[in-house]
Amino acid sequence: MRVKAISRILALVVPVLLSLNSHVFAVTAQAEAPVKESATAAAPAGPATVAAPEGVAPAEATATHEAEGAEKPGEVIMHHILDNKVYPIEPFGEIHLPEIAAKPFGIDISVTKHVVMVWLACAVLLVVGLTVGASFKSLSSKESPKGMANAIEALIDFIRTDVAKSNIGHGYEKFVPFLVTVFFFILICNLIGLIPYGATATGNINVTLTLALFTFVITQAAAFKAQGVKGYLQHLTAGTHWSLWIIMVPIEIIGQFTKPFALTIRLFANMTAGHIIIYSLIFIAFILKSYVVAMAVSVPFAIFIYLLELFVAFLQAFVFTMLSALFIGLATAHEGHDDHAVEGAHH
C-alpha cells in the first residue's frame, strides 16, 4: 500500500516538475537565442573580436558583451513570479492579454495574468458551490452527502465551529459566509498556482491587500454595530487613565491598521517564497549544466518543496481565515460578556 501511495504521488508531482523544467529551459533558450543571433549577424567574414576598451583584454570584453545581452536567471524567475500583461504558455508561445486604454485616476486597469487567475478562481468557486448546493438539495433527510459534497461540508463545519464560533463567540453566524468564502477563494488561488501554466494570484500583494481590506472594513463595521460610537472610542483608550490617552490612543489606532498589514504580508510572502524556491532549485541544474546536480539536488528538493507548497496552500488559507475571525472577535467583544464568561468558568 505504501508503494502504491508513493507511486501515485510521484505520478502527480513528476509531470508538474517536468513541465516546470521544460518551461524554464524554453525561457532560457529564448533568452540566449537573440544573443547568439546578434553575435552571428555582427561577426565579419574573418576572425571576429569585440572591440575591447582600453586596458581590457579582448576575451574579457567578449564575455562582458555576451553577458550584457543574456537574461539572468533571477530576471527569468521574477518575470514568471511577478504580474504582467503577457501569459506565457511555452513551448506553444504566449498570449498577449487585452489592454484598456482608459486609466481612471491614473490607474492601469488592463487585464493581467493574475487578473485571469482571480477570474478563474471565482469561476471554480461558483461551479463547486452550485454543484455542492444542488447535491444537498437532492438529498433526503435520511441520506448523507458523498464525495466532494461530503468534503466541502466537513470544511465548512470546521470553519463554522472551530474558527468562527471559537474566535467570535456570540453572533458568529452572520460572519460565517464571509469566512467560508475567503477560505475557499484563497485555497483555490493557491492550488491553481501549483498546476502547469497556472499562476498564484495570492502571490500578488494587490490581491492580498484587497482581501485584508475586506476584513478590515467588516471588522470596523462590526465593532461600531456591537459597541456603538461611545464604546468604540472607549476601546481606543484601552481602559487606561485619561492621563495615558495621549499614548494609548495613537497606539490603538496604529494597531487597527497593522492587523490588515499583517494579513497582507503574511499571505503574499508565503506564497511568493515557495515559488521562488522551486524555480531557484530548478535553475541550479541549468547554471551548473550538470545532469548529476539535476537528479541529485534539483528534482528531489523541488519535489519536496512542491509537496510542502500543497500543505502551505491549505495552511495559509486557514491562517488568513482564523486571523480574520480573531480580529472580528476582538472588535466585537463586550466587557460584560467577558465577565459573564469568567463567572461561568468559576461556577
Given for the second form:
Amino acid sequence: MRVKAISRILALVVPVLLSLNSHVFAVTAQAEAPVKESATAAAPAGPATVAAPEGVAPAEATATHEAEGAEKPGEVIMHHILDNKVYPIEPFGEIHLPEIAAKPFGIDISVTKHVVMVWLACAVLLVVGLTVGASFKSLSSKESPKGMANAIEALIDFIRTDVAKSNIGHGYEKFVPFLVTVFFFILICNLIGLIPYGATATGNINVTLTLALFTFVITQAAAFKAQGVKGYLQHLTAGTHWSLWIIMVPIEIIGQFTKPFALTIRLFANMTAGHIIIYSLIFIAFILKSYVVAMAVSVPFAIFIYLLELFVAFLQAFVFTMLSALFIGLATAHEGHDDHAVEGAHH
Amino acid sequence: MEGLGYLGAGIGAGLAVIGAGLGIGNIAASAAEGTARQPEATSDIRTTMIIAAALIEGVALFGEVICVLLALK
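Switching conditions: you have the form predicted alone, so give me the form predicted in complex with its partner chain.
Let us now look at the entire complex, which starts with that chain.
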C-alpha cells in the first residue's frame, strides 16, 4: 500500500518537475546580478523625489545600500506576498520558473510561484483522494476505515451532512462532490502556505476569483434548473409589487454578483492578511535591531499568529464551502419568497 | 502632503477593525447567551455565528484591502 502511494507521488511529481525545464535550476551566481540591476534601475525613480528635501544621499548610494540587504520591510513583505516568476529557496538561491513567450489574447501565461503551488495542491489532492478511495474500496462492509482514510471520512461526512444537507436541503447530493473538492483544495492551498518554502496560492486574488466563479456558475445553473426561466425571472423581482420592480430588479441582479465577489475578497484578504501580520511581527525585531524585542515580542507573537493561521486555514476553507452551499441553497429554494429575508441579511 | 495617504490608511484600518470587533463581539455575546439558555441548540447557534462572523469579517476586510492599496500607492 505504502509503496503504491509513493510510486503515485513520484508519478505525479516527476512530470511536474520535468516540465519546469532546464534553466529552472539556475543558482545564486546568476540570480544576484539582476537583483542589483533592478535595484539601481528602480532607484532613480524613487529617491529622486524623496532625496531632494533630505539632501543626504545621492540616488546611487541608496541603491547600493539597499542591494546589500537593508531593504525596506514593506518591500520585502510585498515581495513575499505577491506572485512572481522567481521561486526563492532562501539559503540555496532561487529557481527561475520557465517563461512562456506566447501570449494568447495578451495574457501572460508563464508559470509563477502560485501556479506551482496550485499544481502541488492538485497533486496532494490526487494522491490523498486516490489512496483514500482505494482503501475504501478494499474495505469490507464490517470494517471501519483506519488512519488517513478515517480522518478524511470524518471531514467529508461533516461537509456532506452539516454543510450540504443543512444548507441546500432537498437534492443536495448533486453538489456534494463540488463542495468537498472546493473545501479540500482551499484547505490544502492554505496549509501549503504555512509550510516553509511554500506560498499561499489562495493569497492570490486570481485563484480565489476563479474558485468564486465556479460557485457563481453552479449557483446560476442550479437556479435555472430548479426554477426554470420563468421562475428565475420571478425570483429577480423578489416577489414584490410590479411598481417596485424598477428598484428590486437591479438590486437582485447586483446581489447575484456581490456574492462571488465577497467570496473572492474574503478568502484572498484573510490569507494575505495573516502572512502580512507574521512578517510584520518578525520585522519589528529587525527595525528596532534588538534581541530583547525578538525574544519577547517577535517570536512568541509570530508563533501565536502562525497557530491562529492554522485555524484560519481550516475556518476559511469551511466558510467558503459553507457560503457556497448557502448560495446554492438560496438559489434552488422553491417555497415562496420567504428566503429573501435571509438573503437580504447577507448583502 | 504625501504622508496623508499613510495617515488615512492607518486610520481607515483602525476604524474597520473597530467596526468588525464590535460586530463580532455582539455576535459572540448573543451566541453565548443563546447557548446558555438553550444548550441543545449549540451546534445550530455555532453555525449561524460562524456564518455571520465571516460575513462581517468580509466587509471589514474590504476596508482593510482598500487601506493596504492606499498605503502601497
